[in-house]
Every structure is written in structure tokens, then in C-alpha cells.
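Here we start with a single chain on its own, the form predicted on its own, put down as C-alpha cells.
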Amino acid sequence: MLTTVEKVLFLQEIDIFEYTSTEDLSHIAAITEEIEFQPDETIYKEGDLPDAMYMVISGQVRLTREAEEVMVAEAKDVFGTWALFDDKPRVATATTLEDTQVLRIGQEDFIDLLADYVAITQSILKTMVKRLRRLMTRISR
């Protein structure tokens, strides 16, 4: 089990945590659950009602929408990040390819957390307005 300051040494390294600071970091550490799944587990499917988000520590999850790979997810990659803000279903199945160590963070903790931390909130946004930013520029050309 990670220890809260290793948890917030590896929330320093999720971009979606880029502009929180340490001691906001810390909060956000507290209510997250250290989960270990067996390979092939289903850690949600698609259409399921959105719970929570999750970071891999170590192994690989593979996020397939309808039986195709969207992607890999390995350390330090962030998938479900949406269920976080939003109440639509999954669009996504995640399994995990293998032994799969990851951090979750529930949505009503969260949601309680940014109501108490405005900071964070803040910090969020900002990074949400750089990836929005970024893929505006991507389509543009």
C-alpha cells in the first residue's frame, strides 16, 4: 500500500493534476483507494453508469468501445477521467491486460472535495482548458 506521500508523488506525475499544488495534491491523495485487479478483470463496462476515475500504478488496462482498442493504459495514464463531471454511461470497456495496481477516485468524494477546495477546482479547469485548447489547434489545421 502506497503511503499518502507517495500518493502525492504520483499524482505530481498525472497531467490532469499539472497545475495542483503539493499540499491540494495531499487532499486529493486522501480520498483515493488503492486497488489491485487479476488479469482479464473488467474494472467497468461500457454503458455503465460513470463511479469513478482511475490512475494505473503498475500493469496495463485496454479500453475497447464497442469490441475495438481505444487505447492501452499503463503507468501513469489516467481513463475515466470524465466520470468525474459528467453523469453519461461509460463509453468504454476497461480489462485489465494483466496484474493491474490503480488509484481510484470516487466521484461524490471528489465532487465533496472540489466544493471544499476551490483551488483544486481552479487547477483542473486550467489543465482542461490546455488539452480543449490544444485539440482546437489540432483540428484547426
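Predicted model, so just to flag it, every value in this text is computed and none were measured. Think of the rigid core as the biggest set of C-alphas that the two forms share within 1.5 Å after superposition. Positions refer to the first chain, counted from 1. What changes on going to the form predicted in complex with the partner chain:
Positional change of residue 118 between these two forms stays under 2 Å at the C-alpha, relative to the superposed core.
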Contents of the next structure:
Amino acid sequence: MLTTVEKVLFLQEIDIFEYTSTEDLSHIAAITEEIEFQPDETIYKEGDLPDAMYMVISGQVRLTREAEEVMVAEAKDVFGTWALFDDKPRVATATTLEDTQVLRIGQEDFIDLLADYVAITQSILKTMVKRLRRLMTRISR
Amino acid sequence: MTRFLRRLFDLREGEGVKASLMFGYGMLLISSIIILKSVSNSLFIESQGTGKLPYVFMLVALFSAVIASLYSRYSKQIRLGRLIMVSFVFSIACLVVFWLLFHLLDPHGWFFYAFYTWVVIFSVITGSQFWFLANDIYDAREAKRIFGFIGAGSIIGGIGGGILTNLLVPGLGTRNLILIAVGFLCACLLLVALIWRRSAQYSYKRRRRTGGRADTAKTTENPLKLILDSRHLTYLAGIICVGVLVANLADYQYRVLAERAFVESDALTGFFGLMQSLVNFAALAIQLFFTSRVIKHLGVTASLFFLPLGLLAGALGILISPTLWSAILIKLSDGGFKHSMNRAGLELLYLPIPPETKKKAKMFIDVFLKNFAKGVAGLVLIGLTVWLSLTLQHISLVLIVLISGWCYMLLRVKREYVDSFRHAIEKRTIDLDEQSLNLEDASLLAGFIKVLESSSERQILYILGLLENVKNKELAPKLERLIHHPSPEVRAVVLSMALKYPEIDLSAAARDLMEDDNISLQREAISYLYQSSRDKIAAIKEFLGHPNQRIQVAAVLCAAREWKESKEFRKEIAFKEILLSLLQSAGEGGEEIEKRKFIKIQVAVAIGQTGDRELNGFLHTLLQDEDPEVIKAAVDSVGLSPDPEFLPFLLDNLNTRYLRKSIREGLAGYGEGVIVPLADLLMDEQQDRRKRLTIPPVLALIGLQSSVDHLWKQLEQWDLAFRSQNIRALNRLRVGFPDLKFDPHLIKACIFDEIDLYRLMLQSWMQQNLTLSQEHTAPGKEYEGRFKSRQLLVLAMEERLGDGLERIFRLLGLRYPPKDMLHAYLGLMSNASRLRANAIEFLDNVLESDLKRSLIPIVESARPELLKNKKQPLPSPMSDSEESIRHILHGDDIWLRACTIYMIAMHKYRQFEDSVRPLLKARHPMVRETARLCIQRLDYS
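Any chance you could show the form predicted in complex with the partner chain after that form predicted on its own?
After this comes the whole thing, all chains and molecules, with the earlier chain placed first.
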């Protein structure tokens, strides 16, 4: 089991939390859940209602859409991010390829947390804006 | 009688006592002012003669400007109620001293100057205090209804005071009338004490005063420049200044002629008193019967011509025949129009000016320009009467020239006024809460009506909001057309306004709209049908018993509005039974869930609107509902009329996400009664930490001194999360409630504490950063783990330093203008070196020397982002890295402790085992778990 500090070190590597302070990451870490999956276990299916975001601590998770592989998430990769922010059904199925350990952040808990810590929202928005700017620069080229 | 008065002045139930006290206060205050003015005028003229009047005008102008600006600067530091009472006590003491001096000594000339000047300043300050208090205890909507009533008290005081002077002076003598005024002021003191105690000293719904923002605005734009930059304001200022000049010259003529007619002092006092009554009576008659009609039919600028033309008639009268009658004519014209039609017109001229600009410009005009004009009037009189030895008729000629200039400016201001209004509509900067917003000006109405024909829903709603209190037959056909507008909001507003126009009948449309999907529109439709029916009670009963439940619910909402205001309604309608039946039907299974939820929510809303505590039982039931939206609606209703029985529920649910905002606002409505329970909860470490952290923002909504005091007390603890929250809350109180007191010594002490903390943290950071840069980053998990642990600690320390600097500047914002400190802080945090340099320069000029000495070195160079490349630590007593680590381990900073323990664990620093082991029993779980990890690693190695 990871301690909160260890989870923070892990969360620091996630790009969506690039601008989040370490103390705020500790608040996020406090609401995460460590879950272990066997190989070939389904974490969630395409079309399911979203309820959480996942971060791979160890192992591999395959994401497929209409039976076609979209990506394989490995250690420190994040998937299901948009579940934290909207209620649209899952766009892919997530299945483990081997023994996998993930860190799960529940949507309800996360939104609860944002209500108490506005700075987390600000930091995530900052990341989004940075991505948008990058995208716009790429498009304009 | 009560009902008649209530209907005449639109007083609601529960408002009578406070309004009557204000009525009495205004009446007695103005009476005493009239008496004192009559006394000071006649005593001055008797002892010095009218020839010395110009000198006293200049003296008054000089002292008024100085005292008004000092008063304006320092009065904000004292609570208004206390300020008024202290002013009265001081004034009573001064008057008693004056009376004694008049009787015991043989006063010299300067004494009469002093007494005259004192009376003028006293009347200006106490008169403005009366209206400040009125604005403080009533919100904008209440003010529009109630100010007519309390203003009537002032007018009656003006009339009565003059008559009383005339009646009493033969028996008592002029000087002894001072004691009558003293008696009235003692009564005023008592009334103010009662009013202040009765009024909610805080109301969350009260408009926040913008005095704090005005303070910071003073550091920005020059009001004279603001006036000169706007043609509208320039003409307005010109009109006011010329008006003051003309009024003073006319006043001089009036007093000279009065002196000639009444040789004896008592007779002169009696005449002045009587004239005051007549002037007030004339003002009242003009206000009641002519002002709104003239503005409505001729426009605001036309209404402003009455005063100068009345003065012109008086001046011509004196030119032709300088007798007492022409003096009476000029005085009646001046006083009668000035305090009625002219005042209303000038207020309307200000309306289209953006609120912040208006505030600054008005203050400058009232405090400086008017007094400057009075001083100029004195100089002009000296020039005309002493140097040139001109007669009253010559002065009339001067007056005629000045009045011509006045009229010219009135003609020019009209165009600027209309242009400004057009601009204000486009930008939506008209202050809807402005007292004199009663837009019946003919020249504007046409423009507004035109906007109603546009397709912009937003503009239509805006204009309808402005015209809410206007009744003009030209609006009626527009309303008939707008009832078919696609927007439900527009239709709802039209229905509420249409009640003023019995000539249009929207009943058919209202009956159709009763079935609309929009509940607010349904409510307005029912309200229209209810208000326009002959038998209102029967009409509402019909809707309350309607088979369609939605209509029934809308009728309940309509009835809830009437419930508060009508005793008859409460007698006739079994509201409780109706609510019970609705809730029972909503509780039954089988009905759609959404429908049941809808009914419960609307019942909660209705109960909130009634403000009737007998219905609280229903709210208790709704607060236990399973649906969060129903609970939220019930909490919102609790917030509308706070009752102590709901306090436990609100406090228990402070941290419930979907209720947080409603609960905060609801708790704030409790005012003083909730501060101690909140403070106790904040201090209770057994309570959930996140819940406790939500308390300072609630205290920040309660603008009372005890909120400030309790938040200050919390700063004694050093949990940084709470410290930051408390300081933020203090900032919000400072900005939102500028009359609250913040002890400057406490603030300074806090700032120095923060600076010391910053320095200690900086030392620790320097040590760790240096070690980090030297740390071996060889490949391998072990090394990587060690490096990352120290890196995390360094990062956490940098964040702490940033937080500490922010707290310092927030505390500075309690001592200095908040906006200035915010700008300085943002400048310092900027990437642009120029902005940082400007910020430092600003602080160097603004801060006191001891603060400057401590803070400037920090902001200039002692910040991590500026020091990162330096190798040498700053000299300090804590040069030992071990000492700094132990300091953190024993401190209150939870996150920093956890990071430090982790770093110790990864580096296996045995020397800290004795400090880490006790933390296995630490209160915070994160510290405990990290300590466990650390001890395991130390034991294993």
C-alpha cells in the first residue's frame, strides 16, 4: 500500500496535475483508492456511466473502442480522465493485460474536493489552457 | 389611521415602529436646526450687522471644507450609530456652553462668528448623518417606499420648527431658544439609540457599502479631472456652483432687507423662524403637487429652470422695489424650489453617470466646489458692498447676469444628459438601486419606449426594470404588445407592471399563461388575476383549490407573497392546511418522482417567502427529505428568515457539498447570534477539519465587529491552513464592511510574526536546496527515491514561502488600501522585472519605516525563485540543517512534517528517530502513516 506522500510523488508525474501544488496533491491523494486487478480483468466497458479516473501504478491496461485497440496504458499513464468532469458514457473499454495496480479517483469525491480547494480547479484549468494553446499553435502551423 | 398612513406611504407590516422613530428623529432634528439657524442669524445681525455677512460666508466656506473632509476621512473608523450619538452629545455640550457664555459673559464679535459658523456646520453634518443612517438601516427597495414617510417628518420639522420659533421667542427671548434646541437634540439622541438597537446591525441582504472601494479609488483618478473630462459633469458642476453663488447673494439681500424691517433682535428671530416655516411649507407643496408633474410633462431640464427663474423674479422685485415683500419673494423662491423641484432635478441629472464616477464627483462637488462657491460669494459681496459700495439694486443686476449664465448652462446640459443616458443604457451602468430612480422625464421616456420595440430580450428586461415605478400612459400599449413576447421573463415582468394600468386588460392572456411551463410566469399570471379581481380573496381561493396541481402550486407562491403583507389575507386563507395537503400529495407514491420533487421545492420556496415561523414545522420535514434539491430549497428558505431552531442542522451540514452555498448564506443571515457557535466550532479540534475550514468564509459574510474579533483570536494558532483561511476572511470583511475596526497594532504584530516565520522557512529551504543540488543522482531506485523525497520537501517549502508572502500582503491589505496591496503583490509575482521594480518602489513609499525595513529585503531578493542559483545560505542563527528539520517535525505544519518524515525515511537518517517515533501517535493520519513507514525503514536498515 502506498502512503499519501508516495501517492503525491506519483501524482506529480500526471500532466493534468502539472500546476497543482504538492499540498493540494496530498488532498487528492487522500481520496484515491489503490486497486489491484488480475490479468484480463475489465475495469470498465464502453458505454458505461463514468464514475472515476484511473492511474496505472504498475502493469498494463489496454483501451479498446469497438474491439479495436486505441492505446495501452502503462505505469504513470492516466485513463478515463474526462470521467471527472462530465457524465458522457465511456468511449472505450479498459482491460488489464497483466497483474495491474491502479490508483482510482472517484468523481463524487473529486468534485467534493474541488469545492473545498479552489486552487486545484485553477491548476487544472491552467493545464487545459496550456493544452489548448498548444493545439491552437499546432493548428495555425 | 395606521392603515391610512400605511397605504399613503406604502409601509409594510413590521416597518411602522422603526419608520416612526426615524420620522420623529428627522422632525426633531430639523426643528432644532431651524431654531438654531434663526437664533444665530438674528444674533449675528444684531451684533455685527448685515455688512459683516460676506465675511462670515467666507469663514463658513473655509471651515466647512476643512471639517467636512476631516469628518469624511475619520468617520468611517467609527460605527455609524455610535458616531451619531457622540456627535449629538458633543453638540448638546457645545450648545450649553454657548448658552452659558451668552448669559454669563458679554460676548465679543468673534463669538458671534464662531456661533454662526458652528450652527451651519452642525446642520450640514447632522443632516447628512440622518440620511446616512436611513441608508444604512434600509435597503434600496425599502428606501424607495419608506423615505417618503421619513422625509415628511423632516418637512414637518421644518415647518413646525419655524412656527415654534416665532411663537416662543417673545416669551423666552432669542438666546434661550438654544435650550429648546438642546431639548430636541436630547430627544434625538434617545431616538437614535432606539433606532440603532432595533435595526439589524447587520443584514446579510443589506447592500454592502462601497466606502472601502471608494477609499482605494482615491488613490487613482482625480475627481476634478473626472469632472472636466465629462461635459455633462462640467455643466452639472457649473450649474451647482453658480446656483450656490446666486443663492448666497440673494440670501444677503434677504437678510439686509429683514434687518431694515425688524430692528429688535427677538422680532428678527421670530421673522426668520416664520420664514423658515413658510419656505418649508412652500417646498412641501411644490414637491407634492408639482415636481413629478413638471418632470413628467416638461422633462428634467425644464424643471431645473424654476429655481433660477424664481430667483430672477425676486431679483427683479428688489431691483424695482427693495422692500420686505421682495425679500420674502426671493427667499420663498430660493427655499421653495431648491429643496423640492431643483433637488429632484439635480439628482436625476446625476443618474446616467456611472456609479463610481458619480460617487467621486458628487463628493468633490459637495465638499469642495460648493464651499468654494460660497467663499467666492463672500468675496464677491465684499467687493460689491465694501469696495464698490454698491446697493441692493446693483446686486440684483449682478444676480440677473449670473442667472442668465445659469440658464445658458441648463440649456447646454440637456443634450449632454440625453447622450449620457443613451450611453448608460448601452453599457447598463444605471444604478437600479438609486433612490431618485423615478424616470418620468418626458425627454427620456420616448427613448426608453423605443428600446422596448427592439428584439434584444436583455435590453427589454433592463428598460422594464428601470421603468418599474413609472406610470405613463404611453407605456400601456407597449405592455399589451410585450405580453406576447417569446421570453417568459419579459412576460412575467409585463404582468407585474400591467397592474398599474387599469386601462389595459391582460386577464385573457394571464389565464392562458396560468398553464405555462414556467412556474415564475404562472405565479405572475395568477398574481395579476388576483390583484385585478374585485374579490381578491375569492379569486385566490379559486386558484388555491384548482384541480391542476401546477396552478395550485403557482397560487401558493402568489399567496406566499401576500401572506407577509396582509393581515386580512392571513385571516381568510387556510395557508397551513393547503401546504399540508400539497406535501401529503407529494409524499404519496404513485405520482411521478419529478412532480413530487417539484411540489416540495415550490412549497419550500413559498414558506421562505412568507417568513412565518409558524410554518417552520414544514421546513423541518423538508430538511429530512431524500432528494438533495428539496433539502437545498428548504435551506434557502431557512436563510430567508433565520430561526435558532435550524441552527444545529445548518452547523452539522456546513460541509455538505450541494448545501454549502445555501448554508453559508443562511448562517450569515443569523448575524450576531451565530458568531459564537461558529467560533466554538472553529476552535474544536475534535470536529472534521474540512468542516472547520469552511467557517471563516461564513464569518466573512457577517459584517460585525465580533466576526473580526473572533477571527483575530484564531490567528493565535499556527495551523497554516486555518491561518490562511482566517486572514482571507478578514480581507473580505475589510473590503465588504469598511466601518469595521482593525487594530493596527495587532495587524503589525501579525505581519512581523509572518515575516519571522518566512525567514525561518527560508533558512530551512536554503539548507535543503543546497543539499539537493549536491545530492548524488546516480541511477538506481534507491538514489532516485532519496533525490525525489528531498526534491518534494524543497518544493513543499517553496510553496510555503509563497503562501507566507501572500499572507503578509493580505495582512498589509488590512492596514493599507486592499487594492493597492493586491496590485503590489501581483507586481512582485510578475515575471516582468519592470513590474517587480515598480511594486517595490511603491511599497518603499507607502509602508511605515519599521515594516519597510523588514519586508523590502525579503521582496527584493529573499525569495526562492530569485535565490535558486545562489550557493551560500543567508547568515542566520539556524545554520544547522538538523535543527531546521527538528523544528519542522515539532511544528504544526502537517504537510511539511509528512514530507520531512518521508525524506528522513528515504535517507535513513537515524539521528531523527527520537523525533519521529512520537509521531506514530500524531493526530493527523497522514503524519502517522508516514512516521510508520519511516520507523519501518529505520528498523529494517
